[in-house]
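The chain that follows stands alone, in the form predicted on its own, written as structure tokens.
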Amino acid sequence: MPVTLLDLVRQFEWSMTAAEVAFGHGTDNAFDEAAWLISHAAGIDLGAVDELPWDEPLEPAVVETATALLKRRLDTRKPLAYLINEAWFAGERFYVDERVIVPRSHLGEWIVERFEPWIEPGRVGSALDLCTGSGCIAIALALNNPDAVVTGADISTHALAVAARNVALHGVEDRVRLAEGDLFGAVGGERFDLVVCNPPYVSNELMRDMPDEYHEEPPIAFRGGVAGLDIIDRLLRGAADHLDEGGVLVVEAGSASAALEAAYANVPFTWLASEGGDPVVFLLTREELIRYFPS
């Protein structure tokens, strides 16, 4: 009897659950990851379909390919995104490999909304994405702000090679440039309308407890120091000098959010809740940065 897409997804869902694999690299559950894995094996373009063909029978070759891919996922504990060199962010497909963290920032939810109502539509003519990694945030900013010129900066030469591949993939070479350096050191004295960053924010304690899948990613993308605030502190103290009048800083603080509020209880952070209700992305204006974090 032919195996349908839904049949195989249910089988793979059970296998992943039984093996206790960890998610969080594009999916947050076994069913969705199984569907993504099998769709890749079947050559289904997830960006071109509204609904998967759940009841269609799969060719034996597709089942064989998908089964082999599942085995690699279970045996290696590598995120699926690395095994298929594909990740999705802000509705767009990106190339990824072990040189970069797998895209999954909550910033994506706000980039497609252009940070309204906190930033006026059309206000962003220039933007800086620090810790750009795969370049997904910088590219998404350019795609959703067609009049903006965006700089993606990273300290890692290897990450920037992946970012360059994605810039070419999305055809935005004329509006996205890449710069190598340590945070603002990559852009000298330049100023921008918007600075965004998904920095390393995992504390030393949480680093030790991360599942195997997360240890397959570059450690530099996670290490935030004792409280997870090492890089965020530097962003707060340096951003004002790189924002134009009326400019805005937007940062994902993730698991360091509580530590950040405790450390700076007097700072009026504006927290942008994710679709799941998690207040992990904050916004500060240039004026607020100058007041609370003077150079």
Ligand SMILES: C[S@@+](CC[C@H](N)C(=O)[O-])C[C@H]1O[C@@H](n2cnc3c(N)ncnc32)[C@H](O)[C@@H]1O
Second form
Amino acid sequence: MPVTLLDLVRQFEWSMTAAEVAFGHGTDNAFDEAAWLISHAAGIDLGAVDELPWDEPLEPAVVETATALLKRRLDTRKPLAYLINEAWFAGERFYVDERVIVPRSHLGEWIVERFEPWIEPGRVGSALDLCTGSGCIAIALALNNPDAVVTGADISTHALAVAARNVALHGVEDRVRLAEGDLFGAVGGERFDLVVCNPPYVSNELMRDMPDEYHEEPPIAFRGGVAGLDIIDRLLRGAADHLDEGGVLVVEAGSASAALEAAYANVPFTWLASEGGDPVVFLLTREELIRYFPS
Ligand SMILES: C[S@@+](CC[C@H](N)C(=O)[O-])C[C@H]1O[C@@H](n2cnc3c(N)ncnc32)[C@H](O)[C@@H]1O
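The form predicted together with this ligand, contrasted with the form predicted on its own above:
Shown next: the complete complex, the earlier chain at its head.
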């Protein structure tokens, strides 16, 4: 009896669950991760299909390749994205390897919506993506705002090499520039309509409890200090000087969101509700930043 895609996905789902692998690098459950892994082995372009061919029989060679890949996933505990050098973000495929964190920011949902209704359509002519890593946010911003010029900045030379590869992959060299430096230090005195950032925000305590898969990623992408707020604090104090009149700052605060609210109880953060989860992305206008974080 030939093995169909659905048969093998169910088998792999069982194996991953039994092996207690951790998810969170593009998928959040064993079924979806198995479907991604086998689709890759079968050469299915996930960006080009609406529905996977669940009932199609798989070639024996595909089953063999997928089984070897599953073994590597279970043995090494590396995120699948690193094993296949592929991650999906805001509906686009990106190249990834161990030099960058695997793209999964909640900012993706808002980038495809162009941050409406908080930002007027067509308002963003220039944007800065701080802590750009693989460049996924900068590139997705450029793709969703065809008139915008975007700068992606990071302190890591290694991450920027991956970002450059993705800029070329998406053919946006004319509108996405990459800059190296410590937060706003990468862009001198430049100002933008929009500054976005998915910063390192994991507290020292949470760093110690992360599953194996997360320890395969660069620690510099996570380290947020005692409460997770070290980089976010600096963003809040520096952003107004890099925003044009009417500009906004949008930041993912993730697991540090509660600590942030507690630390700045007087600040009227606008939390962007995310699909099926607690809001972990906040927005502040330039005016609010000037008022609450005067330089
Ligand atoms: C959570 S990752 C986000 C990567 C990417 N934007 C994404 O969403 O997938 C944080 C990134 O911040 C960078 N980073 C850490 N400290 C930094 C600093 N002081 N200045 C600039 N970038 C920094 C890391 O190299 C890493 O690429």
